[in-house]
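Presented as structure tokens, the chain that follows is alone, the form predicted alone.
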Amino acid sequence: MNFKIIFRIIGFLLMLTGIFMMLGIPFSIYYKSDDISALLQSGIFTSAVGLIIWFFTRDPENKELGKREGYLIVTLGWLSMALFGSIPFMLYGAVPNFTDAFFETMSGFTTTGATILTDIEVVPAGLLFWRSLTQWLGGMGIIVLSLAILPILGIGGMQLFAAEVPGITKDKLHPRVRETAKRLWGIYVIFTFTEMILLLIGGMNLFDAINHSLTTMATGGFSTKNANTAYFTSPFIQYVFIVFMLLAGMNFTIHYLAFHGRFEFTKINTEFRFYIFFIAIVTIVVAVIHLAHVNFNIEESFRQALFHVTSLVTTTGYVSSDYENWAPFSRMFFFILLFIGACAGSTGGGIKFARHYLLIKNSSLELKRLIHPRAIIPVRFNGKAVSADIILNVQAFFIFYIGITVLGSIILSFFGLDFITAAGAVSTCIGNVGPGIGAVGPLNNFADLPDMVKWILSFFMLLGRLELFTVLLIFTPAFWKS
């Protein structure tokens, strides 16, 4: 194991982690909020712990990253940064304690969007925007950002880009993985952007339409705003928000490929098909749940249930209503949206479309195999036999994924929540999602749940934004051995 360049690279992170702390001090120098001393202090202290582990771990005489290497560096690599990043919160004293304070900053780096924060509208200017930064960088990976602007991560840099953006394919849309590190943060930060020029049109200001845009594009739903996105009645804010979480839930390929003029990719795309047909079918039934139990009309009964299956499936967790009161069933179908996830390549968590549609379709096609046992009946994905191989590994996610969070829950259920609670408190985590259902849905949030429960779902949001395997395979012997 290269200790030595892993630890180079955790000091690199650690030293972008507190440049990135820094920008929010601007905000608060406009907004004169008193948390300028918080942000400057933790910035500097993040930053000069990174540069001290980078001078001492200088000139390592192996640059060479395996694929040990690079998972571990991913999953320290998250740790490191959400354990620095809880300090402004800890400095200025926004959040009570630490494990308050690493919670919320783990579920911002994840782009979870579970909060403790019961009062968001009193933290200072400078603080609200970097838990929106913290989100935005996670959404695309800040190893990926590394990746983009750092040459001597280009040597074996493949290794991390597998770990942190784990799944059924790596899509490369360019040779060389800094090239296409680029060329994803480019279509990420124009996406942003565009976001917030309409935001702006649509009469929210500029400090909300850059946090809302940060977080919408992350897929993690953190406002500034006490009542989520519930507080933006306007129509035509609330359809951009749509918009810009199906936008983030894609695969990012669609969308550099978009960018060339290459439009016929999305009609051979099975994931892309698949995602679309799913959003568009869940609305309708939603709408009509929401117009048979809620005294609206049509138009606000579509939107209000596009909202909130988009905000589900794509794992963002933006709220604009209090959606377990719709009807008495309402609880239970949203909990299984918390398991649905958006498209691999995209910022979303969850198990993934593609994973979903591998699973129907070989267990669709396995009835066929039964009954012609000799017959060769492989499963298709965009036109292309999907390998053994490929099935097997989406079997084994979908057993490890439902099997943690069945685990989890009875875990949780011994520290005193009831099934309910604790069900969706770990669906929510795991798949990044963020509101679930019983005590921390929509309405409600984490702040009292006991410590040593916020630490096992923080753990928990690790595990889905690594998609399992990367954290998981740390803790097997054969990881450490030579």
Second form
Protein chains: 2
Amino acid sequence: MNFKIIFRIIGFLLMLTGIFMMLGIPFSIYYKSDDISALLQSGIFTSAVGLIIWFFTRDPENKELGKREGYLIVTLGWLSMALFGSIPFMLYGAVPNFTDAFFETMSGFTTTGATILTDIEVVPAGLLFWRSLTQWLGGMGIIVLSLAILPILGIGGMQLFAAEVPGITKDKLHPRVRETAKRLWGIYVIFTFTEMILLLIGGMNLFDAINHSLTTMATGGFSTKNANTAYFTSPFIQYVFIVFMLLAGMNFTIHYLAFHGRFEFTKINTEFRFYIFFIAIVTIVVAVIHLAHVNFNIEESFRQALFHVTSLVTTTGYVSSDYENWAPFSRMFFFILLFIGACAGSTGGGIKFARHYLLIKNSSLELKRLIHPRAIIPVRFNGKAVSADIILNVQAFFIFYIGITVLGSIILSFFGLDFITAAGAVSTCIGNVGPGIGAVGPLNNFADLPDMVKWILSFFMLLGRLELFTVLLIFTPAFWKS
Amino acid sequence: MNFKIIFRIIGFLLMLTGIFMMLGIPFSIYYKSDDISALLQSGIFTSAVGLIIWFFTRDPENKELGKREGYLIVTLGWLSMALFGSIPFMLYGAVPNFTDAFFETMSGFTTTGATILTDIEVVPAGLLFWRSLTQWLGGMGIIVLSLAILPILGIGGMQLFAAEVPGITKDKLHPRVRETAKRLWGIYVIFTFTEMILLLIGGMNLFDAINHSLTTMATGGFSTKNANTAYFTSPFIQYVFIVFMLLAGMNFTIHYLAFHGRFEFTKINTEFRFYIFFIAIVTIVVAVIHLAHVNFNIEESFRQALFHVTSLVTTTGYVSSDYENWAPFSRMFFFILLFIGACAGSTGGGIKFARHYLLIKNSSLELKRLIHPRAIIPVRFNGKAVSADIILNVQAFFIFYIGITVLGSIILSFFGLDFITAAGAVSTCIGNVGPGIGAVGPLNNFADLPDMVKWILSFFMLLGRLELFTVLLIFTPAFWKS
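Having displayed the form predicted alone, please output the structure of the form predicted together with a further copy of the same chain.
Full complex below, order starting with the chain above.
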């Protein structure tokens, strides 16, 4: 294991994290809030730690980066950013408890959006901006991770999505990753900026518009308001949220190609079509539920349905009403949506449409294979046959996902959480959604859970965000032996 | 499709079913109950219908039985036995409603044990015997199905268990099936008889001993008492139940070999070892829960824990106390146990230990494969490498199982069932266990559910019992085309 280069990269990440922390200071100055010194001190401290690590790991004799180094960098990178990122919250005293501060920051960097803050609106502007920025940075990280790094590491079928953007190849992590990153981040920044402009046009103030465009594009779900997005009742603003959640939940390769005038790709992209189809169908079902049980206005029912389906499916987790009580069965319905996940190569978390598609398709083809045992019947994805290796890999991912969720629910129930709250909390955290069901439902938050439960849930957020394998591998003896 | 031979076999099954119905008459005579004519009429009618079908399908020009005929015979066989088997209940008036009678009989033949009877003890002896006998016959059917027929049909990895008993080969359904059936049924009868003797020694009366030995060996769970097995408070009787549930949940191949003095097989049988290991560990956990929350007697806590773990894991579904309220987390705990299932080749239902083993093992090996992408790392089962085909097949089974359970829970919640009751009802029915959680928990029954829900649950029992694929295949266009 080449620890020197691993720590060098972590050091670099921490330097950046520290600089980003201080970006909230202009807001503190403008709003005359008293969090300037907390942000400044945390920022300088984090950057300094990063610089020291960077300095002591200079001139590595071996510059090679293998797969195993890749897994460690990704996991340790996210972990150390969440650790240092929590300092401003503690230093200012907005979240004095380390457990809570870590939970909140991990929820940010993993773009989950579960919060332990009971009164968000008392938190000063600079800190709130930092809170939103953790999500945006996490989203930025995940785009590159899922489209450039994970495919090379062979995680859960992600290799299916590589080689679609010019510049991404399966062979070399470096230097193509840098090129890919630049292109995808360009799109990410353009989208964020466009959303901000539209939110301003919709009447939102600049600070809220900036924060919400950061957390929408990251499919994060943090808000500057206690009522979350329910605070913004303008239909225009809600539609802006919907459109940008949908964009954020799509594979960024599609955006890249669209920016180059190549729209034909949407026609052959299996996952994109499944994504649109699924959201359309489920929205219609939910709109009918809403019409029948809550509200008789067709446009509003459609909007509410589309908003919540999009919010949960893209794993954003914005909440604009208490969907849990729409109808007796809406709790079950919205719980299931926690297990969908957006598209691979998006900022969204969860199982992802590509995997669901492969699993459903392969299982239904298995029926065909039973009738024609000698025929070779492969799953087709984006017009190409998918190898058995990838199917096995995706199925293993799904089984881990379900197994870990079940195990987590059992563990949480040992801490006294009721069945529904335990299952809801684990599912929403591993899926990086945000709100759960039961006592962690859309109108509640995670503040009252026992400390140990918050640590476990933080771990689940990281696990889900890094597509399970990246983290789990590190705990296997084989990882350290070879 | 060779319909003539399919119906000929169904006709034969119905003839047998009719004859078996009348076996309860001696009990009716002895207990002077008034169900004699109901049993006699139903039995004669069923046999007559069977005989007519048998007569009109004589001399089939084509005697060949293909796979597709196999799937249809199995599904239609179970379905028609449940249809005709419900006649005595309706004719006597014990269950006047067709929906309820069908649910109860399907619950019997699938060895599920979910009941709609609110007062079992008023049902006359002959009918009660018939009710227990449906389970025993279902169990008999399932042993042969899982060890001789399904492996040939290639269902969900069941081919792993073929060729272990002399007389079972993968090639021919006929005439080896008959030979295998005889040997396995001999063991089944011996076990049932031995349990009956032991229950008599434990102080049970002959009628109860017969009924309970029939439903134990079938991992069925029907009882002649309203309180189910909680009626029998003798520790000796409870231990007898435990031992025979454990035996019934084991692969009957192991019993076959043991009867021939070949005990070495238990040493290399992966599933058997996993089964014993799992039950031991979970029993210890549950015993500690029981000790801490319910009762401070070590022996009784151990016995209660072992009883319920064995009862749920083997999918028997006997209930000896309200385990749901032992501790805040016991509801979650016992819910998860509904998804385990006994061993393949037993009378138990559910996902089965063999599949769980393959899934867990393959997923953990996937981590190893990520580190050594060029190495071929197969799952080993019973000392042999398992092919990727079988893993894919088992994974497809698991995904179908989970998918269908989720879909069923959503559908049931549309009928107004709460989250926990809906999930519990579907899981216990597809797993052929019996009691669920929530409003269909260990102390409740299925009587109050809407009719449509009972039909859906009946379908789920059949689906689970026939390892999903057997039934699902019939609904695919490919099945009918080729």
